[in-house]
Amino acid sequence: MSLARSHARKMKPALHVQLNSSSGNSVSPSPAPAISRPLIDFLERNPRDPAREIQFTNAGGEKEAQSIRSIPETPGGTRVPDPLMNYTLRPEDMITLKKLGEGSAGTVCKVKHVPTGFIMARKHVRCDPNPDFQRLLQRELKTLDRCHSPWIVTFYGAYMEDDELAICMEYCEGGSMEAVYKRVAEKEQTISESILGKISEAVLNGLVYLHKMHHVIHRDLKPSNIVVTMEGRIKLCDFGVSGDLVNSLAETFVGTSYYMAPERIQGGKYPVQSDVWSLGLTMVEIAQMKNPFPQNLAAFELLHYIVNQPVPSLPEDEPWSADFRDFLNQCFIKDFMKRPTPEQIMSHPFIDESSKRSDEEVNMKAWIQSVWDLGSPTAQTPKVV
């Protein structure tokens, strides 16, 4: 959904006045941060981006499909009707149904858009008055708006609510992979290698899409940022505004250091191969249903451990295939110059074999519904974050 469909509009008068007053007087006693005029203009009047339509038209082309397997907005290549096409997203039209989770990036709630009855996930991110933050924020909102892929959660729009930015995204009712594996562990079950293959495959498709189509690196890949629908579709979230922006401007490693690649910990640039390292850690964690690093380390001890100690591995006495083990070994090459990119590792036998398995052979829909006991009176509600 284009940001214009939510923001080629007039904001509610009270909100508009509040934003103008806070931005026009830097010494205002109001606790709300000063929101820059360009950001306000962007949220209010961002025109429909024609590149979005062009991108969708070109995305399913044969050349791109060879490397990304498909890029259309839906697996079938057809557009999903947009229930919010003719509506402005406003705080007074939202009802909070339940809190889904909370992390360093913000609070996520399940909300209902009253005029349409449409259900979304809404994340609140505190809007820093720093001009650099707001320029980056505007750029990242544009990126979110232009993403159309079955492996990326859909962005429906954003609006200001007091001193926070409310980002409205697709609600994936199956929850995060962190919530899923914890649920499987509670049931004393395991996650099969064929399921892990489909998760890895979907994540890589998402990473390749972000990189090739938008020149974006995820930077915060972890189980809580991989979500699943009750149809069994695996999608990536928090690759921009609510993840990287908050962490980079706060200059903190808290919450994400477990998944950082050695080159990032050592202060180097974040190459696309860093996402592959994070994918390896993510898949080990999902397979083992626990974080692979010692949990009693202080922050700097953990960073030293990641850089200097042997990489995580699956126990030798467990029946994982040689292909899966080698796939993880490739993810964990400490020299990022020798580590494959997401596109390169998609040709690994583990991913290649997974792509050959049909939906009937690996029924992701049946799997996720069994995880949450869909239809059972004791069914639990999964969390997104």
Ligand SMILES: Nc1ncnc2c1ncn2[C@@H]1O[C@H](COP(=O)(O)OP(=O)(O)O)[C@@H](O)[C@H]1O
Contents of the next structure:
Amino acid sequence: MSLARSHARKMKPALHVQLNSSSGNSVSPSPAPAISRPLIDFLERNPRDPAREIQFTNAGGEKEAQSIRSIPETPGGTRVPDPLMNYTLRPEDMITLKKLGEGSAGTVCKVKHVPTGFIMARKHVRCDPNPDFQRLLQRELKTLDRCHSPWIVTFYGAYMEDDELAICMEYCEGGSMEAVYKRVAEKEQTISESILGKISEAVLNGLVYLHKMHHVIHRDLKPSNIVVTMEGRIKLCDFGVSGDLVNSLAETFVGTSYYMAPERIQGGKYPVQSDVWSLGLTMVEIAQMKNPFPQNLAAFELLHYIVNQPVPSLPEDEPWSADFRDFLNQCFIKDFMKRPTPEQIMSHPFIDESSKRSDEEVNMKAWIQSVWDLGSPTAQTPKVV
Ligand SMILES: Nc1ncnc2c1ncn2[C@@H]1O[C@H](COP(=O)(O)OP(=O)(O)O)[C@@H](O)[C@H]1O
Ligand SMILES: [Mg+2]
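Other form of same protein, the form predicted in complex with the named molecule, not the form predicted alone:
So here's everything in the complex, that chain up top.
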């Protein structure tokens, strides 16, 4: 059975994930799977989500709403209705409005879904036509589709176009944290500790949600994978499919990253604590508005540096609180067995204090709008990074 047909049979319209790959017709013998063993093991071990199974078998909107009610959706407990619920996403229905950025695995564009007028971000990633990969891909897409959380960029659907996978997701018009801090630096301003607290809090909520509800480790946490809406809502993107599975196949992917935890370099392990290491680096980078590592290190030198050199820290002469400094120190415990998990570090005083500050005290919406000068004559759209 073709992928598209088997997929259509298993999935109800509500899922609207479509894998009608033309590459499925390929007659060439499929090469051995190029997916790393640990990743296959991880995916095989990943239990199915019982709540979602209910949704698959009862795909009516009512049931779906019921089955996710136990999950904290938004602070108010509501879920924004999916405007694309009744549509199958097809390439011919999309108009590209502008390019938002380019990463190692592909390109992200702002697109319009013409039948509904709905605006989305669409990530194109080169991907492998081999059936083993496609099977894993379907599984990962299902995981993306199960994620409904205010701290996670909403997944709307995916389709194959030639040898590229198009992942359609919520467009976050405030841009990535990388774009945001570069903009703030350009304006010779700084980002306050209370804003950094709210960003850390949202990221941790997202990580705990992924881990607790879906047994997913992000694996690619960095400033460009944290995006923000113009309402000031901070969200995670690029975990799972785009962050790991595709990267494990993309020939152009360079397997080194500034944000890699020492255990990943030393033994290839990826425990949930590795995301906490990456969070520490991400927050130092946003606070300092630059990458804390010496630039121009060769890949090997960078790995050596991460494992052997002192961990990054905030300059002593800057007025950061003891709580924030200690929070970072916890993130940078080199032995992952001693490093807190996302859930454990949620109770750190830095996060605890942040969570007590109301939306009025720390107005994220006003902050992001001021970053992009919204409403002023010098208003800019978020820069591509
Ligand atoms: N959902 C989204 N909404 C708005 N901008 C996005 C979204 N996803 C990605 N982007 C932008 O596209 C850029 C490229 O993303 P990506 O291809 O994942 O590469 P990277 O994350 O390595 O920069 C990001 O840096 C970000 O600025
Ligand atoms: Mg990304």
